[in-house]
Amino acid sequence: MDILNALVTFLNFVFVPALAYGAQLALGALGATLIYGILRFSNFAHGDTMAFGTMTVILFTWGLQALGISFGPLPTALLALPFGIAVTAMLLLATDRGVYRYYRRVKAAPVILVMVSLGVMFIMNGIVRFIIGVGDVNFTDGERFIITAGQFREMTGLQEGLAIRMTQAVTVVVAVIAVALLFWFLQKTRTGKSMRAFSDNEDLALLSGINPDRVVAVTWIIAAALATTAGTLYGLDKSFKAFTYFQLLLPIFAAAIVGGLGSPIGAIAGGFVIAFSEVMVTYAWKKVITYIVPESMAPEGLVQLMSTDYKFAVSFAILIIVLLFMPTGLFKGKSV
């Protein structure tokens, strides 16, 4: 029974939260790696694109709630998500037309585009803070739990309970659907194949008659969809705060680089590697160990390797290690 209690504790405080967080990072990293693979620069404004998309979803969610529209047990934000994606896509297309297109035409070095994206990042961050403020915004509604710890204890008779929040389940399901749709689009549609060809060899793709402006526009639309979805899921699971999404840029890029920049599969794998590393390093293992070892050997301290205040340091450490020993990432930086 103690082993089962230890397992339930692990699932409750480590596996389930890391699974949801990993799905959110994977979607964010997919958007970043898609832009890198096709447009060939690291978009530092990606975190604030997530913030802008999430803010738009929140505003539409409030509008739907004011009209008395809800999604039953599911968060109303899921109904607002398509509207948020549409607005964010329009913003990114406008930004590309007004800012990035010029630098592509003059064939500016990638580092110039990175610096330009930093400027875009600060502008987006300012817009989001101006519109929705700097405080925490909780926009979750619907059922809070699929199963509560008390219900689980009643069903199993175990001392420990497993609680699964609705937002965690929604995160995993929506992430799976989004990833499946993305891979279907890239593998099966004509536009998706054009994007892959453009990523592999731009000059050859242009000689084949592929329209570069169309590829760029579709890339920004998909990036907007992934960023808005990832940001909304993160906001539902935690809460929305503009500055948090700026901080998320580190684990998102760490996930993309760990998996291999330009590789969608690598972005997904990297997201879960970073998420599970962060959660496992910052979790206090005292309760799990107490269930497993004899009472005389039970630890007195928390058995926590690092405080949760320093969880982003885990991402940074993994990023440094990967860049030192495996600079192309787990999946060798394959193209889209």
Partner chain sequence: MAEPFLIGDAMTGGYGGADILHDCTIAVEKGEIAVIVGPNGAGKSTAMKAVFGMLKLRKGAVRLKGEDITTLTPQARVAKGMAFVPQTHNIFTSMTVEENLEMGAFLRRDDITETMEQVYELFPILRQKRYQAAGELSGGQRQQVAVGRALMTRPSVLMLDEPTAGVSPIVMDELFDRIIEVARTGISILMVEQNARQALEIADKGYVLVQGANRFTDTGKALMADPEVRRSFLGG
Contents of the next structure:
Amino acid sequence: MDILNALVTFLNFVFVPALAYGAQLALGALGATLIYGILRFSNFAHGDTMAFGTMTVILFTWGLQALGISFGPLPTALLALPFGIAVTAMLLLATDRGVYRYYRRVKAAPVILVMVSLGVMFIMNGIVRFIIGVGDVNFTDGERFIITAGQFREMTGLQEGLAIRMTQAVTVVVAVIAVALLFWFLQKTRTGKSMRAFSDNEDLALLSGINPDRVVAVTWIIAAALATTAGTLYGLDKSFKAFTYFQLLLPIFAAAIVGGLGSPIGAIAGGFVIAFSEVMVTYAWKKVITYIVPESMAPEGLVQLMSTDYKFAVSFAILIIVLLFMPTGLFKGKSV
Amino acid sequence: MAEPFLIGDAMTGGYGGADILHDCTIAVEKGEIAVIVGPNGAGKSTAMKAVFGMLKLRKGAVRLKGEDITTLTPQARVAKGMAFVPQTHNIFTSMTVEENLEMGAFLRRDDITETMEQVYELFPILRQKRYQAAGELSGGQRQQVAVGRALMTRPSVLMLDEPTAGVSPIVMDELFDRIIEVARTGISILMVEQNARQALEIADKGYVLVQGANRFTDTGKALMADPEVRRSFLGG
Amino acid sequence: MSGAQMTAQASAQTPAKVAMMFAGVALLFVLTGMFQSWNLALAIVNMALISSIMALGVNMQWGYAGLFSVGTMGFVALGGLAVVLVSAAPVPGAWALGGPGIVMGLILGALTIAAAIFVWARMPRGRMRGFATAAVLLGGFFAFRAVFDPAVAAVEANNPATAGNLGGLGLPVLLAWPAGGLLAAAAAWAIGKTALGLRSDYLAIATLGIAEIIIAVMKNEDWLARGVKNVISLPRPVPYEVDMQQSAAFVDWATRWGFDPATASSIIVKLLYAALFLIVLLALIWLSETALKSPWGRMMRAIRDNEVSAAAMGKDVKRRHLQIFVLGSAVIGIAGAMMTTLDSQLTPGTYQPLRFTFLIWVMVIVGGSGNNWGSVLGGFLIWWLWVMVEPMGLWLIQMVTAPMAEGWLKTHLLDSAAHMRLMTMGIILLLVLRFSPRGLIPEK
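Return the form predicted together with the partner chain of this protein as a structure block, the form predicted alone having already been given.
Whole complex next, starting from this chain.
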């Protein structure tokens, strides 16, 4: 029995990766849930918005690198983030002006807006592929590790190591800052409160003199900020590939729905629920179990519930269970 | 006769299809309470919504302080000093009581603490529950939040669409008392009521509508005393 | 909420106008044949026929019933899988090694789910019910893995370079087409049972997920159809070009008419495929038009146009939705099987949602939701565009970049021309939704 080594193994292979992934999903889901709350449709272009935002950040990162500017041990992409957000926000505002606004005017059914977002998705996907291509882009620089497995073993004398990559730490810290800012904005500022009011009861918000165009514009800007941040963090942690961002749509919506569509706090909780389930179900527990149980009972197989190729199935299964048994999600979003 | 403070004059119109209102006139004087009563489907709420600009009039006009506001949007009428409390969905359920009041004052750029204080004095229970989500309150308290939210713009006219629908008789009496208090501060009240008898008791002016047209118009007391009104609309 | 209720009103098209539009699209193909090659034109026709059938299936779900399902890709892939299971050559020894184990495992899995549903339905509400259901599922899962895993390992170890799968039944490939429909229908039934009845956005997300999962299974379960190692040389329902070119009679015939035997053989093969596909397409249109005019079809549209009042009139909305969802998916599955037959290979790695789900949706919307002929027109037009936008985009970019100096920008632009098609499709979809929401041939 070796609880300490088992714990370190668990932290290293399950907790830390899931925490970083969960933070990325949470930011993505926050954007999707805000758009749902204010504009009342599921934005299928959200994954590709993330891809677009990340792409602009990558381009600015390259520019900064060419100018010889770096951010010390931190990835240069963090410096490029504000520029990326600005460009993405402009794109989304232009999209709203050119595409979505008309459907709000004619009060189109939500499903029509979803279809319109499919068209936007096609175009954004095309733009991203056109500009940066379909290949893998690695834009991480700076320090690779905060602590490596070797250093950790030396420090603690344990058999197992706990490696924390810089990108994982950056992900969590940036996500915490972004979420704190968002909640401060929604809870404390006049504009933020008017957004919540609009999401809660559109007619009454109009009666109270809240300007819907302004609310919608602010929503797109925030969605751009969240999507760009989420996409950049994901890209730093893994790598950037246009197509993987489209595939993130499923876990992101699963997270938003699990938390309760329209509920920001739910989106965060949902992000972590999905991320931890995905990692835990697809992790081979053999090592952890071997440390805990007596030697004679050590498992022979990998003790992996599902192969990692089926991680989508995990978010999907959770999604279905939530939809069937608590359709409004964990935090009572808008539903059915 | 001098022009009333607010008047929907000879209004005719509907929601796009057939006309619901036929030459219907509703008016309220400054600081008075006017009540619209009538059987189901008489167009009571429609008449009120017409005064507030929520449907298009084919004929007739709406004037506030003598100014023609017929073509203004509801939002613009709010800016002109009219406040409207819908019958349902009249609060922000996920927001706290205080935030509801703040949203009511969204158009105001000046200090709203004094107005909020007045609302809390009018509805002391709201002060106790100011940090609670409005959706968690009881039916009567929700109506208080709704009225409070509308008062935050410091309106000159408060319009209430069946404020006592679905609340208990005790709560209803209490709510009517509060409405009288509001009227005493100089705010005109125009309301639609299902509970015709109790409403006419507090009304300075009563309108009995039938099929979108004025049937009886008089002071509340006179209508209560009118045998025909009593027989047809007040259940004897 | 459906195509028919989309905002702006377009007046119904006259038959002459419809004929004109079909003639216009036909002209595109004729021009392609004349200026490029008939081989290319026919290749586009064949995929256009298949795409039209897929569009018919989506149209049944969306146009008839207002179901917003974006799982099309999954059913296409299942149809392809059916081709391998039905018509691929059997793998010697595979069944003996692991067949029974795999079947047993799958049965165990199905029993587990059935038992869990039974427990959930029969036990009284409460915490115990949740625990019992979870216990059944967990126990069943481990039992399933215990039986299933060794059998899979045995099958996959069997001659992995060329097989490693269970193999097919070796039956004629045409049988695989209805089989593909059945497989897709079975999957659709299971999906519909759980996901239908959700609000429209949720159904979309759920079906999107299902499609991804079906592809993931096909990529990773090597015992089933070799996963990403692909199954090639599937049998054909038509003769092989090589055989024709070696037949003296054929070469004789071709030369007598002044054709190059190689070109002639490949054109004839494509024509034969086209004939087969056309038969299926026409049969399906006839069936669905007949169904649409029947009381069943009228009820379907009544439900679509006003679900609440249809339910109030005693219509079992969920059941009808399930029916049409299964039927539409079956049609998509048939088309999927046809496509794999045309390709003679199953390559799970090539199934992309943009191509197999959203492009089909563009066809339906552009053609006119709720109208079968619209789906066919949309299928032909959009597929032709999808193929031709790439060379046209390249040409356009060459024109634009011609005056530019050689350099990375020019190279990059030329390299990226291929991605123009996604943008084009998006723009077409947006334009149609905005200015002609009822499509080219609106519903009658």
